[in-house]
Structure formats: structure tokens, C-alpha cells
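What follows is one chain in C-alpha cells, specifically the form predicted alone.
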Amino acid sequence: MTQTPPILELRDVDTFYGPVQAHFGLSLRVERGEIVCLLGGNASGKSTTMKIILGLVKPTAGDVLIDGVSVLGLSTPRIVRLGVGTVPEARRLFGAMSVRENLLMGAFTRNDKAAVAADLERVLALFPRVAERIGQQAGTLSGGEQQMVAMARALMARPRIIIMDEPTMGLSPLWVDRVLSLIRDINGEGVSIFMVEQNANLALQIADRGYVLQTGRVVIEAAAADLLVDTRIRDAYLGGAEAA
């Protein structure tokens, strides 16, 4: 029987930025159906890792697989066409225009616009924080709000699998269990997550499995709930001081 391919797979990743090497040998990968998190302190590759699956930096040597096809060279549309969401770094929302109108321009890949108009009723009714602010300019939001916006732009994109990059970074704690909480709902639509998250703690609470990156090597890989009683991670990263 032929085995399935995991949806997402780096193998043996090398990257430089110039002289500075930013991963040896990188290797990590994400089921389908799964939540992975991806745990570090600064500088240890995580940003990175985000950024070699999303096409916007080419690692020197090894690959990056989605469903077992290499997408090296790929631009950035090309993969998210491939079932590739992507919520990045402070949410990156388009202040000036709506968030009905940044919604839509999660799906600036997609042509079937009578389906676009179906995801965009199913996404608001997953987000109703976001409906009720659907005509309002994307800057005025909160924080929280903000994110909620990013998360469902990522949706209208049809993916497979979402790419989170800090999801709860600089969020209220309110905002922070909703956050993690929707995340929770969006993967048990059916949709892969792979995340670097800040908070390690929650993280950990809804992953399925995570992995440690340390000047850019992966020291422990491990289910989420074993990385939770683990001594290693306790003392470095849910200590709060030290959260990556």
C-alpha cells in the first residue's frame, strides 16, 4: 500500500543569508489533519522556516515538499494555489481598504467567484466578529480583531494547509484564548496548521506535536503533550520570560 505523503515536508534544509547560515539541515513535516508547532528563542530559524515555504527565501540545499511535490522555485502564488494559506507576522492587513475587501483578497488566486461568494458567507459565519465589521476599514480594528481578519483571509483562499507566523503576538489574553481557540475550530474543518507561536504553553495545549529549533536545528521533536511535561522545554520556554 502506498503511504500517503505528508501535506507539508522540509527535508535537509541548509539556508544562508550571506555568510550567516540560518539552517543545518532542517528537516520537520506536518500530517494531514494536524496542528505542529514550531517552538525557538530569537535568531533560531523559525521566521525563516516560514519564509523558505512560502517561496520568499530559497535554502541552499535540501527541499521543501507539499503533498510529496517539490515546490523549490515556486513563486509565492504558485504555492498558495497549491492549498497554501499563510497568516503572517502582525497580520499584514491592508488598513486603508475594508475587511470585506481584504477578505477577498485572500482569494486573489481563485476565478470561481460564485463559489468565492460562498466562502466568504461560510467564513463570516465562522468569524462573526468579522461580519459585524465587514464594511469597516481594516486599520481601525483591534488587535485581536485584526488577527481574526488575517485568519480568515488565509480561509478564503481554500487551503489545505495554513501557515500561522506568531498568531498571538501582542494580544490581550482575552484575544489570545480566542485566537488559539479558532485556530482549533479551523483545523477541525479539515485544515493542517503549521505555527511558530510565542506562547508556547497554549501552543502546546492545541498542537498535536512540536518541534524545537535552536540556531537552526531541530534538538527535539516530540508529541505536543510529552513537550509539555518535558523539564527541557518547561525551564526554556513556559517560564514565561523566555517564551519563543
The other form holds:
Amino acid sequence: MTQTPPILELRDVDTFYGPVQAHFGLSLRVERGEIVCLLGGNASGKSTTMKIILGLVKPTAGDVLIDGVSVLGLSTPRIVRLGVGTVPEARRLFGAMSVRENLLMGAFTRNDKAAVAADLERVLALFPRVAERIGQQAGTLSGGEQQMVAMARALMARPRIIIMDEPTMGLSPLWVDRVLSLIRDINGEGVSIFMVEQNANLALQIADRGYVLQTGRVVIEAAAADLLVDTRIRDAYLGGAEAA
Amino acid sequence: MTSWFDHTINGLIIGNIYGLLAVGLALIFGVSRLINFAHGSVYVVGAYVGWVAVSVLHTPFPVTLALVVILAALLGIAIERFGIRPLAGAPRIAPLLATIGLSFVLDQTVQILFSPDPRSVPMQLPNWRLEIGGGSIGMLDLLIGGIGITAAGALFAFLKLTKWGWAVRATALDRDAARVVGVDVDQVNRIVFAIAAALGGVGGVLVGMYYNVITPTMGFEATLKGIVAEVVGGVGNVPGAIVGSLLLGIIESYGVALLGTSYRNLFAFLLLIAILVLRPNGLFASRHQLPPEPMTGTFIAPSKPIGLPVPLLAALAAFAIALPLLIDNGYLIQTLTNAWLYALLGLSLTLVAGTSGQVSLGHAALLAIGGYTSALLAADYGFPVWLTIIAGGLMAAGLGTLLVSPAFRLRGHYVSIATLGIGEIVALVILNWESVTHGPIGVAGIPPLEFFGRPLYDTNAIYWVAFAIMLALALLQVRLLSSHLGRTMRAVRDDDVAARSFGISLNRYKGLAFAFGGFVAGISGAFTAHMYSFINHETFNTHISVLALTIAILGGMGNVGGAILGAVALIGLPEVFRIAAEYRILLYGIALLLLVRFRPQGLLGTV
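For the form predicted together with its partner chain instead of the form predicted alone, what are the coordinates?
Entire complex below, previous chain first.
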């Protein structure tokens, strides 16, 4: 039996910004159907990892594979077409466009109009809150609502994996819970999730596995359940003893 | 007196043509955050394509229009591909400089192909007018209005209803977000440049038919008018650009009716400065709209300046002094004298742009202020020339700083636009203030240079005096830059927010840079005026401003030795190789393009 390749894999990636090295032999993978969480403090190279996957930054060494095929050198639109959806950091909606237009921009790479219309209905059913705001300018929504739109927009591309950069950043506790449960719902529909989070405690509760990144190196790789009880993680990211 | 109705119609028609330009500029700014100074050149190319089509190929009007649209769009795509895209990672001011270089190349190519003489574009319409009340509307008026409205309608339909139109809007709102939903932003840029160029080209043909005359030099003014209209409407705002254009057209039309044709541009630039100072986001910026990205990032490529050893510099100076004794070639000596005077201008700009970060596009105005002050004081009031030259320097320092001070609060591209506008205002005031400046006739019979009362006619003597002034001011500038003043100015350039948070008063240091730079440039202008014995409002034109910038970039921004080297290279070499004038400007354009692309730190490196 041939093993199916991971949906996303980074192999020994080195990245430089000018003379500054951001990644040192970074390797990680996301299997089909998994939720994988990348943890790390400021300047650990998390956001650069996102940019590498999307082809926005080119690594100097190593390889990035989607379904076992290298995507190095492909433009961002080509990578998106392979089934990579994104929820960017700070959401990055098209503020002066309507919510509907934002969602349809998510389907930019698709040409199947009828299916896109059907997906719009499906996504709106998943996010009733977004459906209420469909005609409004995206920039006028609250932070939590914008996060919903950003996730809905990512779904519109019918991605097989969604890359999320800090999906709970700047949200109230109530919205954090909603967003995490929606991520679980999306994953339940068969979409793999790769998320970068600082909010380690919550992220690990929905994740299958996690990686800890420190100054550009993976220092820990383990199942999420193990990470939650790992004392090193608790000290560094979960607020140490108080979290217990 | 013709009726206000005619002036309104005339204003709307001109506004319509400005609109065809401004909409393209707004689209380009939207997706690229770039003010495209080559836009007027596309309009020139459009006008000449139209002329060839009508006068040589004898095409009917719809075919003419189609040809212009297609060729202009292709030119727009080429500009984006070869001029803009290679600079994607460069500081934001780099593509702006590249488009200035491109505009020189395109304008001069048209001039070389078609000669500088004005040509008329035969109108292909029946000369029929509709009388209404006291005024009338002609067929061409209706056609221009119709094309403007059709173009605007088609553009809005494209932006609102089509997939790529959405992509254009999304890219303008957030380029990175557009990229991650799968938008090929290069393709968006290509589409936008093609549309903008097509509209600009159509504007060129229509203006040719409206005024019945086209010239290869009309592009620069068109770019400026488009920019004014765009700034009035709010940069990057497409509907705003249309309203701004119509407003500009009507203001100009009424202004001309009240005061005369030579005031036309004055209204445009006063409007520009007023908007930049009072409402930099344009008339229609809504309250919750974020201001356009702060376009900081001056043209400073990080580099280590090449330090030349002092003995070598001393030897070079000695050689320059001894040169007239070594060779007997008056032409060469005159050329080098010119180079020293341009070096002064380069020193001035390299201080203002390279050290305090204000990329000025109106620097020739300082020459004009210095030149006119000295020339008028000496010729009309009989003051001794050595005194008037110093007065010229002081006047350029004071007046220049005063004029540019409203722009101190601006940053990045806006500084360039504002200085350009202020430079044009100076030239227009000189043209129109006849009782003092002699207006369009210029100042003739300016007394010759003198050295303590003895008139200087000898080429070598003039050379030595010019060199001595240049050397003295260059040394002074070196001293200035190594003091705490120079350090503070560089801090302002590199990060004005950080500088301000350390208690540095930005205006004071920007003012000091302009005052010293203005003095140096004013001396150069004054010296030039007495050397030429005749100047008029066109002696110190925008080409010279751009040449000054090219000199400063060639030498390395902020680099004193570089400014001198840049002047010798750009003024001296074309003379030595006897390159004809029209090819010279082409050469400057190409030099600017290549520098921005391949050696932004210049020959000697930035300081």
C-alpha cells in the first residue's frame, strides 16, 4: 500500500531576510484532515513560515511540498489554485468592498460560476452572522465578524488546506471560542488546518499536533494533548503554574 | 465678452480631457501606490498616433480612435513591464523617478521622430454648432463629452461587474490580501496600465483636435494637470479624479476669462498647493477613510560611500585649477564652467533630498529666484554685480524656504509633487509679474560678472571664479554634514517619526536644509544669469530640475563629491562628445532609468 503524501510539508527550509536568517532547517508537515498548530513567541519565524508556504517569500534552501509535489518557484496564485486557502494575520479583508464581494473574491481562482454560487449559500449557512451582514462594507464589521468573513472567504476557494495566521488575535473571549469551534467545524468537512497561534492553550485544545518554533528552529514536535501537559510549554506559553 | 455659458462648456471639455488623464493616474496609484510621471507622455504618443492615422493613413474617426486605444494600451503595458515591475522591491520613490526618466525618453523619441514643430490634427467632424442662449456647443464638444461619459461608464462597469474589475479594486485595497486569494497582481498592474494608457492616449487625440495643435512637449504639462486633478479628488480615488478634473477645468476656464491665458496654469498649481496643504487626502476623503499609506522611504540605497583620500581630492582640485593653463581650449573650459555651476545645483539638491530626505522636483525655481534677483538688481537698479549675486543667493535661500515651508508637513511623493508645483508657480509668477520681471520678454543686457569692480570677460577667469565658489560652498557643505546638523538631518530623512520623538523639530531642520541649499542654488542661478547676459522664465525649466536630481542620484544621494562628479559627467561628457541637444535629454532620461534600476546608490555611494 502506497502511503499518501502529507498535504503540506516543509523540508529543511532556510530563509534569509538580507543578512538575517529567519529559519534554520525548518521541517514540518500537515497530514490530510489534521489540525496542526505552530506555536512560538515573537520573532520566532511563524509569520515567515506562512509566507514561505504561500510563495510570498522564497526560501534560500529546502523545499515546500503540497501533496508531495514541490511548489518552490510557483507564484502565489498558482499555489492558491492547488487548494491552499488563507486566513491572513489581522484578517486583511477588502475593507471598502461589500461582504458578498469579499466572499466572491475568495473564489477568484475558480471559474465554475454555478458551483461558486452554491458554495456561497453553503458558507453562509455555516456563518449565519456573515449572512446577516452580506451587503455591508467589510471594513464596518466588528473584529469577530471580520474574522468570520475572513474564514468564510478562505472557504470560498474550496481549499483542501487552510493556513491561518493568528485567527484569534484581538478577539474577545466569546469570539475566540466561536472562532475555534468554527475551525473545528471546517476541519470536520475534511479541510486540513495549519494555524499559527500565540494563544497556545486554546489552540492546542482543538489541534491534533503542534510544533514549537524558537528563533527559526523547531524545538518541540508532539501531539497536542502531550504539548498541553508539557511543562516546557506551560512555562513558556501557557502562563506557567497559574495555568494549571 | 463671451458668455459664462461658453466658459462653462469650455471648462467642462478641458476638464473631460484632464479626466481621461486623471482617472488613469488614480487607477495606477490605486494598485501600485505610484504617481506615474510618464502618463502625459502616453498622451503625447496618443496624439501623434492620431496625427499619423488622420494625416498619413487618412483613417475615419472610429478607426483612428481604435488605433490610438490599442497602441497606447500596448505602450502602457510596456511601461509597466520594463519600467515599473523591475523596481518592485525598491523604495517607493524609485518607480516615480523611473517614470520621470521614461517620460524624458518617450517625449524626446517623439520629438526626434516628428520634429519639435507643432502640428495640427485635422478635425474629422462637420463644423456644426448648436446655439443655446448666448453661447453654443459644437460637434466636437459633444463628441468629447460623449467619449468622456462613455469611458467613465465603461470603467465603472468594469470595476463593479467584472471579475478582473473586482481584482483591481481588491488589489488597490490590500495588495497582499489580493495575492493570497489568488489574484495575479502583475496581471492586475498590466490591465490597469493598459486601461490608463488607452484613456490617456484618447485624451491626447481629443486635445489635438480641440486645440488643433499638438507638440512633443505638451506631455509634461498634461501629466501635471492630471496630477493636480487627481490630488484634488484624493489620490487613488477614481470618481474623485473625475470630479477634480471637471472642477480644475472650470476653474481654469473662468480664471482665463477673468485674467488672461498666461494665468491658466497658475490656477492649477495654486489649487494643487492649497489642496496638499489643507486637505492632503483630497476634497472627498471621507472621515473614516484611512490616509493613503505614508509614502516614506526616500531614495536612499544603503551603501558605503566611497571615500576618496584627501591628497587625491587636493590633486584633482589642483588639476582643475591648472587646467586652463595646460590646454588652450576655450570650449572645454566653458563646458567645465557650466559643470561647476550645475555642481552647485547638484550640491543643493543632494543636501535637500539626500540629507533631509525631501526629493525636490522644483529645484530649478531656486536658480530662477537667484538669477532674477541678481539680474534685476544689477540691470535695473545698478547695484554692483558681486553684491547682487550674494543677494541672489540670499533671496533664493529666504524665498525658497518660505515658499516650500507649507510642504514641510508632507512626506514622500507628496513632497515631490508639492515642490514641482511650487517650482511651476515661481516660473508662472515670473512670466506674469511684468512690472518687475519684464514678463515674457525676459531680462536682457544683464551686466557681466565682475571681480572687485573689474568686469570678467575672459573664459579662464570666469572658470576660476566659478570653480572657487563651487569649491568653497562644497567644503562648507562637507563641514555642515559632519556637524550635528548633518547628523540630525539624516535622522529626519531616515525616520521622521523617530526623529520627532527625540525632540527634533522637523520643520526647523528641513528649513535649514532648504535655506543652505537655496543659497547654493541661488548663487549658481545668479552667476549663470550674468554669464549668459540674458534670462527669461524658461531659462530654468523643469528639465533642469530633473537634471539636478539625476546629477544627485548619479553621484550618490547626499554625497558632496558625488554631486560634483555627477555634474561633470552629465554636463561635461555630452558636450565633449558633442551630442545634439534633443539626444541629450534622451540621454538624461536613459541615465536616470538605468541608475534607478541598477545603481541606486550612485557612483560614489549615498551618505
